[in-house]
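Just the one chain here, the form predicted alone, laid out as C-alpha cells.
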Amino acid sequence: MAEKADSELVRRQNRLLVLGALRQHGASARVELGRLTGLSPASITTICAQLISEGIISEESLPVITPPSGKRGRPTVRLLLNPGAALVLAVKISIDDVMIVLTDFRGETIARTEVRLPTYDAGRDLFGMALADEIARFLAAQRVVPRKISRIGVAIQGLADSRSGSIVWSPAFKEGDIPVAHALEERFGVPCFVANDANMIAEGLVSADRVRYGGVTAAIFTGYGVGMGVIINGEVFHGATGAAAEFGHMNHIPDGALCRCGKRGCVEAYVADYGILRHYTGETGREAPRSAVPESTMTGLNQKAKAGDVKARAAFELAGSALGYGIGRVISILNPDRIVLAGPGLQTSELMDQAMREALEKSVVEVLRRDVAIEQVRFSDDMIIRGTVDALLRIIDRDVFAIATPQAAQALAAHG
C-alpha cells in the first residue's frame, strides 16, 4: 500500500513539473521539457501522453526552417497548455471599485471589466452578495455559465483571512470581518480564495521569473497603502491565515501618526499617499486619515517637490526615511537576496528614494545589506490581477491536473 502511495505521489509531482515548465516557458518540445524538469525521456513521453489524452495540453506542429540545401527537416512538435482546459476569474477590490478579469488556462485574458461598487459604506453581510451580482452580470455578458469557472481569486487592500475567506480589515471598508469567499462559493459553486494584494504582486513576480525570484525576496508595495509579499525558495509565504508580512502595519514610531488600521505609528501612516499628504499640509497626525487620495494630488505634490517646495520635499523625505528603516528590519529578520519595490510611491519621487537609502544605511550594518539587491519594478493594477491569475492557475495545476488521470479527467469534464 505504501509503495502505491509513493508511486502516486511521484506521478503527481512529475505531472506538476511538466505543467509548471509549460506555464513558465510556453510551448516546448519534449526534449526541452526533459531538460527543464530533469525527467527522463520515458517519463516525459508517458506524462505528456496522459496530459494530451485528458485535454490538459496539446501538440503544436511547426516545420523546421528549410536549410539552403532545400531539404526539409522533420517537423518540431511542441507541447503547450490547452487554453480551454479551465477558466479562472480574478477580482481586485479597491475603494468603491472592483475589477473583474476572466482568463483561460494559459492565463490569456478573455474579458475584463471595471465597475463602481460602493465598498466603504457597504454592510458587512451585504457586500459579498453585491459582488456576486456583479460577477454574475459579467459572466452573463460573456455568455459563460458559472460551472465553466474552475476557481475564483479575490485580491484586496488590507488584511485577508485565507481560512475564513473574509476581509478582516481594509481601507476600502468602514466595517471589518466581511465574508466574501462564502458568498461567492454559495452563489457559483466554485472554490474561492481571498488574499492580500501585495501577496498577489509577489505571486506575479514568481511566475514572471522563478529563477530571479527563486531565493528569498521581499516585494514591497507603496502607494495608497503599504504592503509586502515574501517569497521563499520560489514560493510566496502567506502565513497561517494569509496575513504574513504585514509590513505596512509594523510600528515605526510608538504612539505616532494615526494609521488607517486604527493604530498609531505604523509604517503606512508615514509612507502611504495619505501620510505624505498629511505631513505636507501640516496636520498633526492625530486626525482620521483620508479614505482616498486622488492620483493627481500626489502627482502635483511630486512636481512641487521637484520645483523646490520645502514642505513637499520634507514630506517625501520623511516617507522615504520611514520606508528605509522598515526595510532595514526586513533585512535583519529575513536576510533576503532581493528587495523589490513596486507601486506608485517610489516611482513618483527621487527624494523618497534617496531618503530611503540613507535610512537603510543607518539602520542595518553593512555586512547584512551589502549583498541585498534592491530593485524597482514598474507598477500597474495589472500586476495585482496578473498575480491573482497566476496563483489561481498554479492551484489548479497542483490540486486538479497534477492528480492522476481519473480525477483530472473528472475535473476537466465538470468544467469543460
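Positions refer to the first chain, counted from 1. Keep in mind that this is a model prediction, so the values were computed, not measured. Throughout, rigid core stands for the largest set of C-alpha atoms superposing within 1.5 Å between the two forms. Compared with the form predicted together with a further copy of the same chain:
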Second form
There are 2 protein chains.
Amino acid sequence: MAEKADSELVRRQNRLLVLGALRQHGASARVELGRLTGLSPASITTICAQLISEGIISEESLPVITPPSGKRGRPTVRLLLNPGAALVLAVKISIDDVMIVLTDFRGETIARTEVRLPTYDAGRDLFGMALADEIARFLAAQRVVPRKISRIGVAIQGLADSRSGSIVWSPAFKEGDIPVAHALEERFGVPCFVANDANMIAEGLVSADRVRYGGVTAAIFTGYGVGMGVIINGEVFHGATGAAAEFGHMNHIPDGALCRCGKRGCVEAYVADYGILRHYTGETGREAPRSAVPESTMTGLNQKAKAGDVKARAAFELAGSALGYGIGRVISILNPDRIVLAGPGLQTSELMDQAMREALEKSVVEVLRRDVAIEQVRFSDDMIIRGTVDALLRIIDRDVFAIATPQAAQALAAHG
Amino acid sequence: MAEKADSELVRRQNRLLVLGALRQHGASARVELGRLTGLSPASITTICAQLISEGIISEESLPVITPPSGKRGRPTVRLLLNPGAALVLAVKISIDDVMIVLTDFRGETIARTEVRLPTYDAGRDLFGMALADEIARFLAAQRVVPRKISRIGVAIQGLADSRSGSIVWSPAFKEGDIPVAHALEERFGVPCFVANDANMIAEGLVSADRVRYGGVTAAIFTGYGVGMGVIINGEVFHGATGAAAEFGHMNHIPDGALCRCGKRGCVEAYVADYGILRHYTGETGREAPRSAVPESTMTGLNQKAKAGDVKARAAFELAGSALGYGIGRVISILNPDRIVLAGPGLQTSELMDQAMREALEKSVVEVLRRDVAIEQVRFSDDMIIRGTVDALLRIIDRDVFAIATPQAAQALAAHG
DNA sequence: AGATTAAATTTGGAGAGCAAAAGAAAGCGG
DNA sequence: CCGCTTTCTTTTGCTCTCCAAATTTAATCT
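So the form predicted alone is up there; where is the form predicted together with a further copy of the same chain?
Every chain and every other molecule in the complex is listed next, the one we just looked at coming first.
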C-alpha cells in the first residue's frame, strides 16, 4: 500500500518539483518556477530560500553593470542548480573496456576516461576490485576525493540484477553473476547501481523529452547486440529484478539460430550485426564471434544488398522480419503509444525497414497497431553514458536533495 | 511531471489509506487502523469522524447487552464501510449474453442477472442502447434509481479502448469499434469504463492478495480464449489505450495456424480450446468456430491423450509448447516475479504442463527464469465480475470518497 | 469502590501552502 | 528629475494538515 502523507511529504514532493523544473528548463526565475510547478509565489520563495541555504541551488550573479533589459518591472533573478552540490560517476562497461565519466550536479562533464580493463577473462571475485582500482586511479588523477561523489551508476550490456547490484550475464564476461555495486560501495562509501545499457538510453530519452516519451514507450536499439528500454508513465521500467526489456533474448523462432546466450532462436541471433553477417555467410549454427563486427563490414554488406546480392538481401530481410515480429510481440504485451528504433542497421537499410513493417502487418491486428507511432532516432554511443548520468541525477534529486534537512530549515527560521 | 502537493493531497492520501485498510481487513477499530496505516490516533479520530459524517463509514452498532469480552480497558469500537455509501454495477459481456451484477459499497452482491442479448449480430450503433435498455430493465426490477449508481464497469473478451470506452475488437462481435461507455454514461449519467476481462481478473487478484501480487505479476488465463493481465507495483497495467497484455494474440509462429483475429500464428490459435481441438482434427487452416467448445469435448480429448492417442497427445503438446514460448517472451519483456496460470487446460493435462516447461527451458536463459515463481490458480468464471467490482470500488475509493467534501469538514468543525 | 488497563478524544503546537498586502527594482513619462 | 507603473519577490496572517502529550471514557480486576 502507499505511504502515509504528512507535511514532510508535501515539502519533499514540492522541492522535487522545483528541482525537476530547474533541471528540465535550466536557469529560471521564481515566477517561472511558479508557473512550471503550479506552486504559489510564496511557497516558491520559501522553498528556494531553503534550497539556497542548503547549497543546492543558487541565484544567478548578474554582471556589475546591468544592461537595459527593455522590460519594465522588477527584474527577474534567475536560479540555477549549483554545479558543486553533488558529483556523480557514470561507468560504462564494454568488452575489455571501461568508460568512466565524472559530472557535476548539472550534468556537465568534469572529466572522462576510457581505459582497457579485462572483462571477458576477469574472475567473478576480482572484477569489482579491479574496477574500483580503475575508478580510484581516475579520481586520483582528477584530484577528487571519493567521498565527494554522491552516486555511482554502472551500465552494462546484458542482464543486470538491480537488487544485488551484479552483472547476471553479459557478452562482455565469460563468467556470470559478477558482483559490482557492492565492491564499489565498499570502496567509496557511496550508493551504486548496476543497470542494463538500453535502460540507461531510455533514461536519457525521458530526460530529453518528458512529453514525447512520457507515456508508454518501447525503445529498441540494434547494432552489435539488440537491446530495449521500456518507459511507463515517464519512468523506465526495470521489472522485478532489473532484467526487464530483454528484447534481444526474446525468442523469435523455436529452435532457430544459435544466440550468444546459448539459446536458439533469440531475436538477437537474427537482428544483431553478427546475426545478419552469419546468415549471409550461411554459418548460423556456429557460436557467435566474440569481438564486434566492424562497421565497415556491415556497410559493405548493405551495399552488396543494394547491388542485388541475393544472399545479402535475404540476410537483411530475415533480420527485418525478426525485428518486426519482435516488435509485434512487444506491442501485444505492452500496448505502447510509441516505439523508438535506433541503430545503424535500420537507418542504412530500407530493405530491413520494409521487411520489418511487413512482419508487423502480418502478425499484429490493425487495431493494435494503429495507435502506435514508430519513429527512428539517431543512435550515438554516448547516449548510454548520458542516460546513466540522467538517471543518477534524478536519483539524487529524489532521494537526497528533495528531502529537506531540518538544520537548514531551522537556520533559516532563526535569522530569516 | 508529478502533481504539486498540499494539505488537500495529504488528506486525500490518508483518507484513501483508511478506506483501503477497511476494505482489505474488514471492520477494524481505530487503533487497528492506526497500526495499518501508520497514522497517529489523533489523525485517525479526525479522519474517521469526517468519513462518518459523510456517511462513507459507520461505527458498528453493538448489541444492547454487551457480553463480557474478557479484555480490560475501554472496548474497541469497530468501524466498517457503509454498504449504502455507493452502488456499483459490473457488466460482463459474452457472446450473445450479458451478466449484470449490482453490489453495494462493501462489494456484497445486491442483485444479479444473466440475460440473452444479441452481440455477434448487433450493429455498431445500436448495441450501446440495447445494453443500456437491458440495464435499465434490471434496475427497474430491483427498484433502484439509476442516479444512485456511482460507477459502471464493463468487462469484455478482446480489445478494449479505455480512452473512448469502446470495444475495439471482440470475438463476441462481428463488427469492431463498438462504443459502449458513452451510451451508458449518457443514459444513466454515471462514469463508465470498458476493460478487458483478463485485466479485470488481475484486478481481483490484487484485491485478494496485495502482498503476493503486489510486484510484477503476469496472470495468464486459458480456456476458450487466451488472456493475460499484467500487474505492476500492485496496479493493473492497461497500456496506452487499454489494450495491454494481449497475450492471446501475440504471434507464436510466423505464418502459423489461423487465429480468430484473422492473423496467423497467434498464441491463442494453439493454446485455446478451439486451437487444441483443431490441431487434433487436423483442420488448422479453417476459420475458428464461433461457439464455445463444450467442456466435455476437451475432457474427452484429454482422456484420449492419456490413453495414448498420438494425435491428441500431439495437440496438447503443441499447445503446451506454444504457451511455454509465449510465457518465455513475456518473461523476456516484463521480468515478472510471478506468473499465474489459470484455466481448465493446464490443470487437467500434465502433458501440456510438461511441454510448457520444456519450451520455457529451451527459449529462456536460466538466469531470467530462476527468479520467476510460476503458480497455478483455480479459475472460476465468477472471477471476471468479481474483479470488475473490485476495480470499480477501488476507483470510487480513490476518485470519489478519498476527496474530502468541504461541507462535511465545515459541519464537523461547527458543532464538534 | 478504587485501581488498572486500553481505546478514543482533546489540546496545543509545528510545518506546509496560499491569498493578499507590502516591498523592491526596474522602465516610463511629464 | 521624480513620481507612476509594472513586474518580481517577500512578508504577513490564515487555514489546513499531522502529531505528541494530556485527558477522557469505559471496560475489567482486586
